[in-house]
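Single chain ahead, by itself, as structure tokens, in the form predicted on its own.
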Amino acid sequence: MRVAVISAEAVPYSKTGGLGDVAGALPKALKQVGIDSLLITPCYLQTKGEYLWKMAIDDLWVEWRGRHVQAKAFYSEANGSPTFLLDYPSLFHRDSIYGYTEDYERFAFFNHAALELLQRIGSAPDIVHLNDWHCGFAAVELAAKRRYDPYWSRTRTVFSIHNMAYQGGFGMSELAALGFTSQFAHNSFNFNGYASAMKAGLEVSDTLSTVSKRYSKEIQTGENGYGLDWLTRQRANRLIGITNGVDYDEWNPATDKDIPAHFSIDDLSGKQDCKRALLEHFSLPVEMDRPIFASVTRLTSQKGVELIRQGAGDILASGAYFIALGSGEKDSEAFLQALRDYAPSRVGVYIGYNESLAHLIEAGADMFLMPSKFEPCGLNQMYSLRYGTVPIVRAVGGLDDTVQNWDAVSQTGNGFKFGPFRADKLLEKIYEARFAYADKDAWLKIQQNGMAVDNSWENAARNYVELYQWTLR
């Protein structure tokens, strides 16, 4: 089976969120289970030159806006899988990856060029795996091409929704300039008088997937469907949820190069060394019996930052430490700085993103907070489980799928989760976790329950292979 994964971002080449993690890891995982996979992603200004192994094609001619333009494609296997990085500087060499009024045009071109590239490099893939609204354009183009182009006649499409909130909207009047002139294309994109690339991908792709089972149900509701719940309900028999995996080559406390001591489910002693190093990193008093509550997140309303703001005082009043790494909304950044100033011996804050520090926080913290308003999948809770750091989450999306409430009687569960989006409900679980933390045997059991869970990409990849086989049938 030949599978081409197309994504607007993919680690290590580019990343703004979970999409980058998934698109970077999935082709490698597919290759490891015997699938002939490749990745196509843009070459951005932010893509490090060390990842551009060689120029593969310097004359990729693409018909665009009534003329032929010349794009290029670099080749790399820096993510462990054959990867082509499409280079067209006027559209992709920008100060940031997203955030431009013509983003719809940038990714329409990327999709069109990606399909041209596939035709250039060999026989047609069996599956083209498209990711989020950025790839809705390719879904429509492929659906049309299959009707008249023998090259694409046997190719099928899988469209993955990573975040329904972002839908790639633009004016219907722009469709013709992007090369979509048919009534089929018009109908596919049309969403209440505007064009929506997300809606197009959902409507015309052969099968649909989301990044967790719970989220596949949530996007069929008015609350989380963002106006397209009618369409996800209509296509529910073609929609499946597959929880993302974790790249255990990168996130493994037994081998992690970014932490000062290694540990495993059988010997957690190294975690104490990591906790000490974490406290020292933030110049906090090294009082090992005090628990560390941690957060590594984008500071946005989606991530439930307002609940952490409301509960931070109670966390400190309980005698615990609070450590946060993140950036985003300015008022949330200012709050964290003010909290640090208020309690400098209990709070550590890093504004921005630091990959190695994120690893140290996962290894050294005792509890990890993820009270998200919505969370299609989430990765940090799975990192936390692997590192014996007990997650406290809201029961939404992938958080609900991957975290099970601790039950002291049956000794089952790997974390704590709550339902209503309220600070008092979060605090209830924080107090429960504090109580369990005081019982060393119980706490060790919770940690080991979490570390025993297999959230590897190999498992996720096998589920995707089943989805591809089902799609081809």
Given for the second form:
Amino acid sequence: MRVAVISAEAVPYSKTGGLGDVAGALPKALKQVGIDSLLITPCYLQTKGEYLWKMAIDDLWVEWRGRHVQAKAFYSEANGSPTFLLDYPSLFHRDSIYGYTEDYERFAFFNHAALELLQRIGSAPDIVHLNDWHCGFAAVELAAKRRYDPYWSRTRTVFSIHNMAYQGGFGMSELAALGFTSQFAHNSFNFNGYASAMKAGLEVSDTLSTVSKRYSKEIQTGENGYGLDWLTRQRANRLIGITNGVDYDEWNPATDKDIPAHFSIDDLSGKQDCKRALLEHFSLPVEMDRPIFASVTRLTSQKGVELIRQGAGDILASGAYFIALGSGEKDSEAFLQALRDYAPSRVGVYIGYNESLAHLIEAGADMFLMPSKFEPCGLNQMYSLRYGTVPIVRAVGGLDDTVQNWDAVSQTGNGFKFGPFRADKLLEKIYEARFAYADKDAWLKIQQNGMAVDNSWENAARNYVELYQWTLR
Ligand code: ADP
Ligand code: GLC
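Any chance you could show the form predicted in complex with alpha-D-glucopyranose (GLC) after that form predicted on its own?
What follows is the whole complex; the chain from before opens it.
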């Protein structure tokens, strides 16, 4: 089976969040279970030159806005699978990966060029695996093409939803300029009078998936469907949830190149060295008995930053450290900086994006906070489990599927989770965790329960293979 994964970001070439982690790791994992997989992703200004192994195609002619424009494609296997990086500087060599009013146009081009590239390399894939709204354009183009173009007649599409909150909306009047002139395209994109790339992808792809079982149900409700729950309900018999995996080549405390000491489930002593290094990194006094609560996140309302904000005073009052790495909404950034200024000997804050610091925090912290409002899957709680950093999460989406509440009587569970989106509910769990931390044996058991969990990509990849087979049937 030949599978082409198309994604707006993929590690190690580019990343703003979990989509990058997933799209980089999945094609590699597919390869390891015997699938002939291929990744196509843009070449950004942020993509390091060392990953661009060679120029594969320097004359990829793409019909665009009534002209033929010349794009290029680099080849790489830096993520562990064959990868083409589409290069078109005027759209992709920018200060940031997303955040431009014409993002819809940038990714429409990317999709169009990706299909051109798949045509150019000679034999059509059985499955084109599309990810999030950025790939809704290719879903429509392929659905149309395979009706008249024999090259594509056997190709089927899988569309994965990583986050319903981002839908790639734009004006319907732009559609024609992007090359979508048919009634079919008009109907696919049309969402109450404006164009939605997410809606198009959901409507026309052969099958749909989301990144956890629970989220696959949540997006069928008004609360999490972002206006498209009628469509996910309509297509529920084609929709499944597959929990993301963890790339343990990258996220493994026994081999991690970004941390000062290694450790594993059988010997956690190195974690203490990581904790010391983390405190020193933030110039905090090294008081090893105080727990470190940590957070690594995009600072958006999705992540429940407001609950952390309301609970921060109590975390500090309990005698703990608080360390945060994140960037995003300005008021959340300002709050974190103010908290550090208020308690400089207890709070460490880094505003920005820092991959190696994310690893050090996972390794050195004691508890990891993820009180998300919604969370399609979430990767950091799974990284935390492997690093013996106990997750405190809200019971939504993938967080609910991957974290089990600690039960002191049966000695089962690997974290702490609460239901209602309220700071007092988060604080209850913070106090419970603080209490458990004081009992060294109990704490070790919670850590080990988490470290023993196998969230490897192998399981997830096998589920995707089943999804592809189902799609082809
Ligand atoms: P989301 O994709 O919604 O942001 P996930 O938990 O799925 O959430 O994935 C987030 C990924 O991005 C993780 O790999 C996390 O370590 C990383 N990340 C988020 N913010 C930062 C940051 N400021 N610096 C470094 N890595 C970050
Ligand atoms: C999205 C979601 C996150 C998920 C990631 C990868 O960014 O917010 O929960 O883990 O995609 O699927």
